[in-house]
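Let's start with one chain on its own, the form predicted alone, as structure tokens.
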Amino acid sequence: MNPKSSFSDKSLDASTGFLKRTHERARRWLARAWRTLHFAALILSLAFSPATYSRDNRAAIATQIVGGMWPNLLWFTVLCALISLVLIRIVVVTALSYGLSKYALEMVVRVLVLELIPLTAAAFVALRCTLPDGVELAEMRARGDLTAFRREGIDPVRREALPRVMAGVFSVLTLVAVSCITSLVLAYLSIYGFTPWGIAGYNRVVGQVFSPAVSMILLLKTVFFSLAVSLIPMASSLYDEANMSMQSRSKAARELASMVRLFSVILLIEVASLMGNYY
């Protein structure tokens, strides 16, 4: 038998395997993303919808968002206040050793208001929400309540779903509103006081700041955010593989590629506001 005969199928075969492996996993990734956008869509519509919007689904979209929205609301928010004034501090600090106090306030409102607040808010609301409320979706797949409610003549997306969904986005939206003005407010107390004749000047440099294609990039990035903290776990939870068993995964398992997939998403979110804010 010639060694390298054997040493080149040997070789051929692991290739082989190698490319089959890497396709399955590509036609994996891909149909995932299909079903993400086929359910964004679907949760468009349904959205638009004025079927949406009965009696029942008002109730469970209303629970749904006060219950996900109004007990982090107030965490984050002293959280948000807390982390800013430490931040706020370090900056004018620095500042003031390297002689460029007067960059203070505009590096303070770039780093919080318009990159570490929607951020965190996205994650806080992933971690404490729409992660959670996306197994508990996918367990109720598993029991067969989804499969209950279409025997029943219930659209389970429109009312199980679609709740979650908004719910997440309202978070996301909510956060990231009350959150920067408590930062903005907190950056000119810091660095003014409890006077108003800071008010001109502290205007003037936000308003630099917040150019009209960096507002833009604000607002849409803090729209796909929520809409990817909402969207993925949910789309994960209903359109898993088939082949996926959800009995023979355990819950953490479930969360931690739900969250593998969502931050990986934010992070594609965040590297594209970078570029258009700085290239």
Contents of the next structure:
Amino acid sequence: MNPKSSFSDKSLDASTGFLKRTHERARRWLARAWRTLHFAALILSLAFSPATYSRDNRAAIATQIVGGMWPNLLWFTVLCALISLVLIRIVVVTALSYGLSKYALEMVVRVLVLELIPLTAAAFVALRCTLPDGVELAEMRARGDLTAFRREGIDPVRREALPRVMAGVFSVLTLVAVSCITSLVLAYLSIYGFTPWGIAGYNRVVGQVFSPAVSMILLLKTVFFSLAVSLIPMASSLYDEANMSMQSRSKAARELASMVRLFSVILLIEVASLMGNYY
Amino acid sequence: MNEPSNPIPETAPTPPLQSPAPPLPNVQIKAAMLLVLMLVLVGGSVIYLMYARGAFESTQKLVLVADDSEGVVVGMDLTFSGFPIGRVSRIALSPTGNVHMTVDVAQADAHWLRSSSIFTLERGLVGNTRLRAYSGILTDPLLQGGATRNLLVGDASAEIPHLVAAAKELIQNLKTLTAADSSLDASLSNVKILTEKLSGRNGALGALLGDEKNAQKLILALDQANSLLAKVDNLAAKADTQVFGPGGLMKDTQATIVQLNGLLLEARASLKKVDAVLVEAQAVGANARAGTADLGALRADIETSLRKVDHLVNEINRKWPFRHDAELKLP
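If the structure you just shared is the form predicted alone, then what does the corresponding form predicted in complex with the partner chain look like?
Everything in the complex follows now, all chains and molecules, and the chain you saw is the first one.
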């Protein structure tokens, strides 16, 4: 056997194997992306369907919303207020030391309200609420609860997935709104103190920062964050294939993979919003 | 791959359904409260932002015209005495190539703008561009809505090229001034030579006269002048003795003055006599004046007498037989 031809055969095999693996990975990635998009469309269509809001489903949705938001609202608001206070103080003192105190408020509003708080709220809801919900759903699916629902004539997506997605969406929106308002109030108090005479100037600066384009980008970013945070963990838990190697993975590895996927999407949305705001 | 719309694998075992978690008390009311809170917060934020952007305040338009809109953005403030009174709502290029900036001025603050107000666009080296309004005479009529005004542009950065050019010129001049073969260098060398001469043996004299021989001559001349002065001093002492000493010129002069005094007294007496003569002459003059008055009457009498004589002669001539005819007969 010619050693030269044997070497070339081996390298051909290696490159074929690499191409096959790449193809397989790409196929899986595309399939997962498609499934997630399909799930998003399914959930949105269910959310706008009146049949979803039957008595039992309403109770399930209410339970998920209260269970997801109620414990997080106070804690997140307090935590966010503390972090905001520290950041506001740092920005104001730094701006003052450079003699740029008139730009401090604008910077605080841009850094905190436009960038940090939506991102933090989305990450907080993902870690505290939707990722555990996804794991719970995956466990229900593994136990066969969802199949049992189907057998009893109950749509498991409508009964179990949709309430968790809605809870995630509303949690993100509410936490963002509460934290942004808290930060704006804290920024005013930190810069002007307990006096009403700075309100006119403060309103003007806030009005200048929130131009229609910036407001629209903030709104879209928050909505996309909430959708990503709520849909991706649920989609991952519902659509992981039985014959995939994921099945052999541990529970922790599966959660981690879902989390990485989720944060990649959040990062993409953040980058897009930054480009929209500053380019 | 499973069908997306049917995500639940049928291969899973089918144990009995687990009992769901016990429902939270008043869960639907709490959920409704949370949703209402969210809606109120979002709606309130939207309304606040609209208010902060001036959506609810009545405004009047002001169009500012400038050559260049660099640094001006929509939403920028127009300030009066540091207080924002309006916002730039639109920036457009006119057909003539100028920039038209439409500013929405709040009606509540519009009274600060008068027909004589001026508007400036200031670009600093650091920080934002600023639009400012100045009203010098607040008693002038109010600025009408939709008024168009030219914008005065003050650009600090535009001065930089001029400044750099001037500085360059200055540095070039300095360079020329301080060059090795420059006039300043030559002057400084001369000053150096001068100071060397000043600190030399003959000092300032040597520096002034240039040559040591001349300086020696001058010193010699000074010495001679000194001896001359001593002689003059001696001479003056002698003159003093001659003039003011005993039997000197001064004593004779005093005697002469006494004699002159006597002469003057005599002259005064003579003048008094002349005065008396003049008084008499005045009296003569007065008499002569009276005489001349009488002469007038006498003259009148003589004239009358002469007329009478003339008349008489005429009468005699008329009556005289040899009177010849004075008539001329033409041929």
